[in-house]
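Here's a solo chain for you in C-alpha cells, the form predicted alone.
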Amino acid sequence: MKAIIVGGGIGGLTTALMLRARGLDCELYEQSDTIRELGVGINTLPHAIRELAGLGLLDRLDAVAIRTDELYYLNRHGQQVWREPRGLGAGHDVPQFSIHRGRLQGVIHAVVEERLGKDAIHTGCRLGAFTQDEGGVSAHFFDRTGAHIHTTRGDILIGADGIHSRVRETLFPDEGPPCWNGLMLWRGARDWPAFLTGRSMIVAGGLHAKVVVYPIAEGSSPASRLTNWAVLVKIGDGASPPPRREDWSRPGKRDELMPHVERFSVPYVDVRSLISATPEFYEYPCCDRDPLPYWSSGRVTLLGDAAHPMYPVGSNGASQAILDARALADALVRSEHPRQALVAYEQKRLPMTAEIVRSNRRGGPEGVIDAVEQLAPDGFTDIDKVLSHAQREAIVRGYATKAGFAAPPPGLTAVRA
C-alpha cells in the first residue's frame, strides 16, 4: 500500500504520520516552495489532541503551547455570559492546546522527517492531473512556471489541498468558489501580561462583531504570554465576493480593523491596547463550502480542509483535519481494498463535518453571546432572566457533542475512538 498525499498542511502531515504507524507508505506533495509557519493562533481540542498524544507528539506541543484551562463567554459590555473548564479541568485525558498554527505545523512536519525521512516529502509540486485506473492512481506535478516536474504513482491519492484543492476542483468542476458569508477576520499575537489564569480564552462580542483572546506560548517573562487575538466583523451581507481572496498571510489594515475595536469592552484585558501595540497582523474573510454528497471516488479522497472548509468557529478546523486522518487510516488497515476503505472513511467522517459546517454558519458554541445579545443588547442585571443556565447550555454543550469533544460525565475519562 502506498499513499500519495497532496498538501504539507496540518492534515497532510498528521495523515503521513497515521499511515507510518500502521506500517503503510506515503508520500507528500506540497506546492510550496518550503512548508512554512503561517498563521497565528488556534485552539486544538482535547479529541484531536489524543490522537497526537497517541502518535507520540504530546511533550513536544507541551514545549511550545499552553493548556488552555477555562473560556468565558462575554458580551459586548463585558458581562460574563457563560463559564466553563477545558481541557483537564473538563474532565479530559488529555489537555486542550493554545497553540501558533505554525509551530502546530512544525512539530508535526519534524517527527514526520524523522519517521518518514526528508526523502518522503516534495516541495515546490503543483498537483496538475491525475488519472487513475483499477491497478492504482497516477499523479503529475509542475513547478510555478508549469514545467513538469514528477509523476509518481501510487494505491491512492489524498487531497490534503486546502480550500482552494486542485483535487477537490478536479472531483466536483463545476462547484465554484468558496461562500463568503460577509464576515472578516483580523489575528494578531503580541507579548502581553498574562491575564487571569495565564491559561485563559475569552470570547466577547454578539452578532456582529466579536474578539477572541488567549495565550499560546509562554512571553519573554513569567508574567507574560505570547497573547493571540483576532476581531470577527459582519461588514458584508455575503451576497457577492469578499473584497480581498482569503489568504492566512495577507496582513491586514489598521484603519480598517480599530473602528470595529471600540465596540468592546473586555474586563481582563485591555484589548484596544494589546492590538495598538501588535506590530503585524492578519486579514482573513470567512469562507466555507457547502458539504459535498461525496468525498471520494474510486482511489481518491479528500481531507481536512479540501474536504469540509468551515468558518473559523468552535476551535475546530485543525482539530477535524487531524480526526479525518485517523479515521483514513484505520480504515485503510481494516479493509481488504483501497476502494472499500475510502467509502468507510467518508462514511464515518462526511455526516459528522457534514453537522460541523452547518452548525458553524449559525454560530457554533459561540451563538451563546449571539443569543443574548439579541435578546439584551444594552446588557443585563440577571443573565439567568435574558437566558437561563439550561438554555445557554444547550447551545454550547450540544455544539461540543456534535463536534465530538464533550467533556466526559463525572467519574469517567475520555476514551480514543
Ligand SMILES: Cc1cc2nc3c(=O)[nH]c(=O)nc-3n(C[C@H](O)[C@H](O)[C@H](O)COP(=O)(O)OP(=O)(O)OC[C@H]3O[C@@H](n4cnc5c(N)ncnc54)[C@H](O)[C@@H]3O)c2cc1C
Second form
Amino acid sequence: MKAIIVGGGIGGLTTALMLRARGLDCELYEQSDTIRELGVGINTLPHAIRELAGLGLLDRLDAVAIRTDELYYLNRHGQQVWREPRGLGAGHDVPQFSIHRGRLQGVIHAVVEERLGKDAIHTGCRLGAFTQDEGGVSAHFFDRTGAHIHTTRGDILIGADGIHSRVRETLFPDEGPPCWNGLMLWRGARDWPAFLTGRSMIVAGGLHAKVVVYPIAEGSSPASRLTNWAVLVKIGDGASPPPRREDWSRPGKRDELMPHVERFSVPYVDVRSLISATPEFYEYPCCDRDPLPYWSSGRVTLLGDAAHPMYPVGSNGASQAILDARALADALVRSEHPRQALVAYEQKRLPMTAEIVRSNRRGGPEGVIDAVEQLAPDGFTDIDKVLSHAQREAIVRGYATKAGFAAPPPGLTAVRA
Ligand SMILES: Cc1cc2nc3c(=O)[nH]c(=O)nc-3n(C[C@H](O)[C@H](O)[C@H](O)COP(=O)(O)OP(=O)(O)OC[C@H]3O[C@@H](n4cnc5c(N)ncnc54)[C@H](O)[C@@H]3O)c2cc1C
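Now that we've seen the form predicted alone, could you pull up the form predicted together with the named molecule?
Following is the full complex, with the preceding chain placed first.
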C-alpha cells in the first residue's frame, strides 16, 4: 500500500506521519522548491494537539509555541463581552498552542524527514494531472516552467494541496474560484512587551471590523513575546472578486490598513503601536468554498484546505487538517480496500467540516461580539442587559461543540500534560 500525498503543508505532512505510524508507505510531493516556514500566527486547538502529541511532537511544539491559557472577546471600545480559559485551564488534557504557522510546519517537516527519510519528500514537483484504473493511480508532476519532470504510481492519491487544489479542480472542473465574503485580513507579528498572562488571546470588535492579538513564541527578552496581530475588515459586499487574488504570502499596504486600526480601543496592549511598528505584514482576502457533495472518487481523495477551505475564524484551518490526517490513516488500516477506506474517511469528516465552513460564514464563536455590536454599537454599561450570559455562552460553546473541541465537563478532566 503506497499513498501519493500532494502538498507539503500542515495537512500533507501530518498525513505522512500518520501513515508512517501505521506502517503505511507514502511519498509526498510539494510544488515549492523548499518547504519554507511561511505565514504568521495560527492557533491549534487541543483536539488537534492531542493528535500531534500522539505522534510524539508535544515537546518540540512546546519549545517553539505558546500555551494559550485565556481568550477575551471585547467590543471595539475594549469592553469585555466574554472571557474563558483555554487549553489546560479549560480542562483539556493537552494545551492549545498559538504558534507561527511556519514553525509548526517546520516541526512536522523535520519529523517527517527523520522518520520517512529525506527521499520521501519531493520538492519542486507540481501536480498537473492524474489518472486512475483498477490497480492504482498515476500522478504526473511538472516544474515551474511547465516541463514534465516525474510520474509516479501509488494505490491512492491524497490531494492536500490547499485552497487552489489541482486535485479538487480535476474532480470538480466546474467549481470556479473560491468565494470571497468581502472581508480583508491583514496579519503580522512582532517582538512586543507581554500582556496579561503572557499567554492571553484577545479578539475585539464586531461585524464590520475585528482585531485579534496573541503571542506565538517567546520574545527577545523574558518580558516580551513574538506577538501576532490580525485585522479583519469588511471592505467589499462579497458580490465582486477581491482586489487582488488570495495569496497567503502577499504583502499588505499600510495606507490601506491603518485607517481601520483607528476604530479600535483595546486595553492591555497598544495594538495601534504594535501594528505601526511591524515592518512587514500580509493581506489575505477571506475566502472559502462551498462544502462539496463528496471528497473521494475511487482511489483519490481530498484533505485539509483542499477539501474544506474555511474562513480563518475560530482557529480551525490547521486543526481540522490534522484531524483529517488521523481519520484517513485510521480508515486505511481498518478497511479491506483503499476505495472503501476513502469513502469511510469522507463519511467521518465531510459532514463535520462542512458544518464548520457554514458556521464560520456566520462568524463562528466570534459571532458573540458581532451580536453585541449589533445590539449595542456604542458600548454598554451592563453586558448582561445586552445579551445574557446564557446567550453568550450558547454562541461560543455551540461552536466549540460543532468543531469538536468543547472542554470536557467538570469531573471528566483527563490527566494533564
Ligand atoms: C504560504 C502559506 C501561508 C499561510 N499562512 C497562514 C497564516 O498566517 N494564518 C492562517 O490562519 N493560515 C495560513 N495558511 C493556511 C493554513 O496553513 C491552512 O489553512 C491549514 O494549515 C491547512 O493546511 P493544508 O495543508 O490543508 O493547506 P496549505 O497550508 O495551503 O498547504 C498546501 C500545500 O500544497 C502545495 N501545493 C498546492 N498545489 C500543489 C500542486 N499542484 N502540486 C504540489 N503541491 C501543491 C502548496 O504549495 C502548499 O505547500 C497559510 C498557507 C500557506 C500555503
